[in-house]
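This document starts with one chain, in the form predicted alone, laid out as C-alpha cells.
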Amino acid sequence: MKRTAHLKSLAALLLSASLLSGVAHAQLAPASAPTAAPAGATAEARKANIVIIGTGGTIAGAGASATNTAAYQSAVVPVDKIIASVPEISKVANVKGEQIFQIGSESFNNERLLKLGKRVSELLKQPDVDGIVITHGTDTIEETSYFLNLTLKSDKPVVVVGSMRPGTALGADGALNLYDAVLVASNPASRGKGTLVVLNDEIHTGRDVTKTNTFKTETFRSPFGPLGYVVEGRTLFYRIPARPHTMQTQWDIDKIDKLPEVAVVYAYGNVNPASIDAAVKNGAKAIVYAATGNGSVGDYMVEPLKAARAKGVQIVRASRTGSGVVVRNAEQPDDKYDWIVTDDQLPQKARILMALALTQTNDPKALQQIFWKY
C-alpha cells in the first residue's frame, strides 16, 4: 500500500512538473506565431484601385447558344457589364470601367495601338491609380502586350487578359481569367515585371507569351514557361524577365506618335517573290521575312531582299517555326547582304519591335543590337 501510494504521489508530482513547464513555455513563446505566406500571396490592408479598360475581343463576345463556344460575335459587351457580372472583383480591390474600344483584336492597328499605349500611360501617372487590367481580343494580345511591355514608362503593374470563350457559353472562360488579372494587378509583387498577361490561371511575359491553339482555353504558351500561376486566390510568382521592359528601355509612349511600316513576309515552298516587291511598293521602311526553319532563304528570294535592302529596306530574318534562335550568317550572309536577325523573337513581334527600333535609328548595326538585346 505504501509502494502504491508512493507511486500515486511521484506521478502526480511528475503531471504537475509538466503542466507548470507548459504554462511557463506558453508564457514566453510568441501568443500566436505567423504561419509564413508564399512570396506574392499577402494581399494589401488597403484595396488597390484599378482601372479596367475594355478594347473588345471575345471576353466581350456573346453567341447565340450556351453551346456556342467558337462561333459567336465578338466586342458586343460593355467593359462596365462585364465587370458587374464578376462581383467578385469587389472584395479584391476598388475597379473602375473605361471603354476605349470595341473591336476584335485582329482589327488593331498601329493607330490604335499608340491610342490605348497613351491613354495607359496617363491613368499610370495619376497616384490614385495603382494598376491596370486591359480586356483584350486573344488574337493580338500578344503583340499589344509586348509593345507596352517595351513602351510604358512606369513599374505598376499593367495586365492584359482575354477569353477563348464569350461569356454567354458553358465553361466561358472570362470570368476567372478577368478575375486573376485584377488579383494580379492588385498585387505589389506583381510591380516591376513589365506588362504581363493572364490567362488560364497562367502569368505570362508580354515579351514571351503567344497563343499556339485557334480554340483551346490553354492556348497561350511562353517558350521559357510562365512567370507564375493564380492559384485560389494567390498570385504566385516563380521567375522573373530576364530582358529590359518598361522602365529599362529606350522607347517612352508619349514620345512616340507614329510607326514607320514594317511588312510581315511568310514564306513557303514557291513563295512568289512579288511579296516582297509589294510591301516596298506599299511603303514598307523593313520587311521581316518570316522564313522556313532557322530563317532559311529560299535561293530564288535572296536576289529580291537584296534589291529591297539596296532601296533602304531593312531585312530582317525571323523564322515560321513559332520558337527558337535564329543564328546570324548561319543559314545566310547576314553581314554580306546587310541583313538582320531577330534573335528568338516570333514574326509578329518582331514587327513590332522593328517599328520601334526604326524611330530611333535606321543602322543595320544598332537595329541588330536592339534584337539581340530585347
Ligand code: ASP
Second form
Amino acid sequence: MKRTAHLKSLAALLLSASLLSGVAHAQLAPASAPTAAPAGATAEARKANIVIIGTGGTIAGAGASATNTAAYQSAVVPVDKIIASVPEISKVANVKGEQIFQIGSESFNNERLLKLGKRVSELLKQPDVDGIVITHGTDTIEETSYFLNLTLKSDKPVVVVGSMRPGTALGADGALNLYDAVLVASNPASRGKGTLVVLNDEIHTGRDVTKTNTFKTETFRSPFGPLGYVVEGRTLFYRIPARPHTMQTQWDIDKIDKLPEVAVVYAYGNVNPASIDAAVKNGAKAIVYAATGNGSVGDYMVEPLKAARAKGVQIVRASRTGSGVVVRNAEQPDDKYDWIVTDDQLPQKARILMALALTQTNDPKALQQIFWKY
Ligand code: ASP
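Switching from the form predicted alone: structure of the form predicted together with ligand ASP?
Okay, now the whole complex, with that chain kicking things off.
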C-alpha cells in the first residue's frame, strides 16, 4: 500500500516535471522554428527533398586569386559542383541539382523569367519535392523573387539565394548562404510565406528585398526589416508578409506565356523627354517613371508623359529614392492625367507588377488597385 502510494506520487512528480519542462521548452523555443534543434539526429530523421536550380551569378563565380572578392567571372561553376562543395547540406536535406541557366542575373529577361517560373512550378507539383532553392545572381534577385512571389501557386518553400563573393575568394559567403537556404527551404515553418530570399544570415520576403550596395556582403535590405534569421542551423521567423503572395494572388505562372513590354525611365536633372518617346516607339505598354522624391515630375516632363498616356501607354509614378510611398494626387494630379502611383514598390519591382497586371487588365483604376494591393 505504502509502495503503491510512493509510486503514484513519483509518477505524479515525473508527469508534472515533464509538463513543466514542456511548458518551459514551449516558452523558450521560437514559435515558428519546428526544427529548432541543431541540425543533427532530429533533422536527419525527417530530411526534406530539395531541388537546387542553378541560374548562375556570383555564387557560381570564380576569381583569379583568393583576394579577388569583387573582380571575378560570374556564372562559371556548375550547380552540382557548388552543391558538392558544401557537404554539410546532405546532413539536412536530400538535394538534387538542376542547371537551368548559367548567366549573370543582369541577363535575365522576360523569357528567362518565365522559363524559370514554369520549371519551378512544375517541380513544386511533384509530391516528392518539398521545396526549391534557386541559386541566382544578386543583381536582379529582387525582381525574380518578386515575380515568383506573385505567380507561383504553391505553399511549398521557394528560396532564392546568391552570394556577393565568388567561392574562390577569401571570406566567400556562398557556401553558408546556400546551406542556410537549404535549411530554410527544408523547414515546414517556411511554407506559405511566399518566395523567400536568404543571404547574409537573413530571410527576406521577395516582395520587399532589394540590393543596396555594390560589393558588401551586407547588401540586402527590406525597408520593413527581414522576416527572420538563420543562425547555427536554426530557421527563426519573426514576421510574416502582409501583402498577398503565391496562393493568394490573381496570377498563375502556368497560364502566362508572354509578358508585355514595360519600360523604366529614370529621372534626373536634365532628363531627356525623348526617353519617353523612345519607350513608346519601342512598344512599351507602360512606363514606370522612376521619378525624384515623392514621384515628382519635372515641368518639362509632364507633357511627354501625358502624350504617352494619350497614346494608351500606362504611366506609373515611382520614386528613385529607394523607399517610401508615392502618394496619389500629391506631386501630380494623377486622377486628372489618368496616371498610376506605385505605392512603395521600387521602379524595378513596379515593372514586374505592371507587366503581370497588364496580362489581365488595361483599366487604370483596376491597375491602381493592384498596385495598392500587392
Ligand atoms: N552580376 C552578378 C549577378 O547578378 C552579381 C552577383 O551575383 O552578385 O549575376
